[in-house]
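Presented as structure tokens, the chain that follows is alone, the form predicted on its own.
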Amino acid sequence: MKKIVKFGGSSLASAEQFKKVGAIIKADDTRVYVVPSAPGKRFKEDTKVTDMLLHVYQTAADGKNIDNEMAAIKARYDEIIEGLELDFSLDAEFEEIKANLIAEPEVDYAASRGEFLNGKIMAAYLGVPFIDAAEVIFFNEEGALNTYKTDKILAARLAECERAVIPGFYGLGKNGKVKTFSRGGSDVTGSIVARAAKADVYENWTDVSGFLITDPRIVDNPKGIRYITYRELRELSYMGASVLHEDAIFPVRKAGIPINIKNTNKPEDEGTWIVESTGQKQDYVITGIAGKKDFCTVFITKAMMNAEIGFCRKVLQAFEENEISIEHMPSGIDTMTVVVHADEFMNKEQSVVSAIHRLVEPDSVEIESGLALIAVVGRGMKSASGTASKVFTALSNKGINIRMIDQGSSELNIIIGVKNSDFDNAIKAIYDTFIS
């Protein structure tokens, strides 16, 4: 058994949290490779170290003195080192970082140093080798991960170390400079390490005990999800649910490695298992509920449009010409609805309407804004009859009007469109119907 363990910023924000992490790692000999994030907030009003580093970058880029900013960041790390009672110093690393930022300010380099420095401390605390991610994770000219080179070099490097610390969030760009993933990218690093190490499990430790069925800001104390498939997670992440960086799924999915989301502050909790497939009995018919606000619908009508070859393609061309991405596209015999993000669409709406008229000569084009989309997701929906009916009844009983319905061919999810103002009540109604 071999486990890769990634710890988020809240898990490593202070010496006290570091000690919890150390105890978790030492409690299981199969936890062999550790991927740390940069220190997060210690308290609500605190600042994440990555944000502090980005401020230093901007100060350096503006040609201003960065001594005070660098001292504040060093104080954060010194506090952790002293709290762990380590005979260890980051003085040399801070001198190098300062010199590099003054000589040639690079935003990715600055942002990545939080993980780099935390990785150094973690390696010293555990007494294991430190592997700089810039030596084993590589990006291509387009800025995407160079999977082949990364897997080959990282696997060879890991084979030399029974245990190691590899900082998350960054690697080396094709130009020889440090390049970062998007924010939250330490999740991706953990997944890459898990694949290269041919791990049995990828444990992702954070400050929550796995995924919840829905947003706790909307529903009080929602139930947790024990098992969720990669496909279900993709559907929920797409609609706004976020515990894990969604790009972290792909490296381990291909390798068939399960992900276990666990809570650093409650390590005894089982958390959520993210798997390719499972025969585990579900607690409920649905797995999760997620959603987003502020969409627009463009409702196009034209008699006999179903007989007009290329009609849909031409409509979509109108959006492509205006560089607007499509979210959903339910249609009927003589109608077609295109759902788009309001913030992308509103400044270009008349240009899109004009293009639609030019390309397909519709009978009418109607625009409606203020739409919220809610996804009801669950692999159990395939074998349970009446799921859609229960959703519609739940909303009807609360006086919520459904403005749009779209069900995927996989029967994995149902997308419901409601007014922005009905968003919270709609989620509560669906949750109460299936869970409570």
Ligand code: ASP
The other form holds:
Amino acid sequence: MKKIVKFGGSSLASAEQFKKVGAIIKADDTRVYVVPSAPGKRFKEDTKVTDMLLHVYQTAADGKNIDNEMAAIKARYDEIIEGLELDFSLDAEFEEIKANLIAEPEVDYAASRGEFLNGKIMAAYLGVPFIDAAEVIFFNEEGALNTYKTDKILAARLAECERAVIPGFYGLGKNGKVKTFSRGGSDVTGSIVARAAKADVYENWTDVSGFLITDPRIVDNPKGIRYITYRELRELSYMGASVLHEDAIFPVRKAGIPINIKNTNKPEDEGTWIVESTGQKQDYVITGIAGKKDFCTVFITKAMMNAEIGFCRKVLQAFEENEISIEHMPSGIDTMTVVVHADEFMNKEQSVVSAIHRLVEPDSVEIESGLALIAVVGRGMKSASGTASKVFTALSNKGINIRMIDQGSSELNIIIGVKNSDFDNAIKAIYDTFIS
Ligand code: ASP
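Starting from the form predicted on its own, produce the coordinates for the form predicted together with the named molecule.
Let us now look at the entire complex, which starts with that chain.
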């Protein structure tokens, strides 16, 4: 049994948090590879070390003195080192980072140092080897992960160390310089390490006990999710639910390694299991509800459009020509609706409309904005009847008008469109109907 443990920024924000992490790792000797984030916020108004580093980068790039900024960051790490009573110093690393930032300010290099330095402390604290992510994680020319090279080199390196610390968030770019993933990317590193190590479990430790059925800012104290499949999670995170970096799913998903989201502050909670498939009895028919505001619909009518070969393709071409990606495309007889993100669409709307006219000569094109989309996701829908009708009844009981419906062909989700202003109430109504 081999587990990879990734700890988020709030789990490593102070010496006190580090101690909890140390206890978690020591409590289970299958937790062999550790992927730390940079120190996060210790309290609400605090600043994450990654943000402090981005600020230093900007200051250096502006040609200004960075002594004060670097000292503030060093103080964060020194506080941790002292609190852990380690006989260890990062003085040399700080000298080197400062010199590098002055000589050649690079944004990814600057941002990545938060994880690099925290990894050094973690390795010293646990007494295990430190593996620099820039030696084992590689990006290709397009800036995407070079999966083949990373897997090969990382697996070989891990095979040499029974235990190790590998800092999250960065690797080496094709140009030989440090490159980071997008924000929150330590999750991705954890997943890559889990795959290369052929781990049994990828434990992702954070400050909540897993996923909640819906956004706690909308529903008071929503219930937690015990099991969720990769596909369900993909649907929910695409629609705005966030706890885990979206790209963290792919490496482990292919390898069939489950992810367990756990809470550093409540390690006894089981958290959420993200799995390929499960036969576990579900608490509820639906697994989660998520949504996003600010979509637009483009409603196209043309008599006999269904008989016209290539009609849909030509409409989509109008969006493609304007480099707009499409979210949904419900259609009827003689009508077709294309749903797009308002921020991508608004400043190109007239150009899309004229392209549609040129390409398909429709009877009419109507644009509406202010649409919110809500995804009701659940693997249980397949075998339960009446899920859609329950959703519709819940909304109509609250007087909420449904502007669009789209049921995914997989029977894994139902997407409904409502007015932006009905968004919160719609989510509450759906939650109350399914979760008791
Ligand atoms: N430290 C990085 C960030 O704040 C990456 C991470 O924490 O996963 O985005």
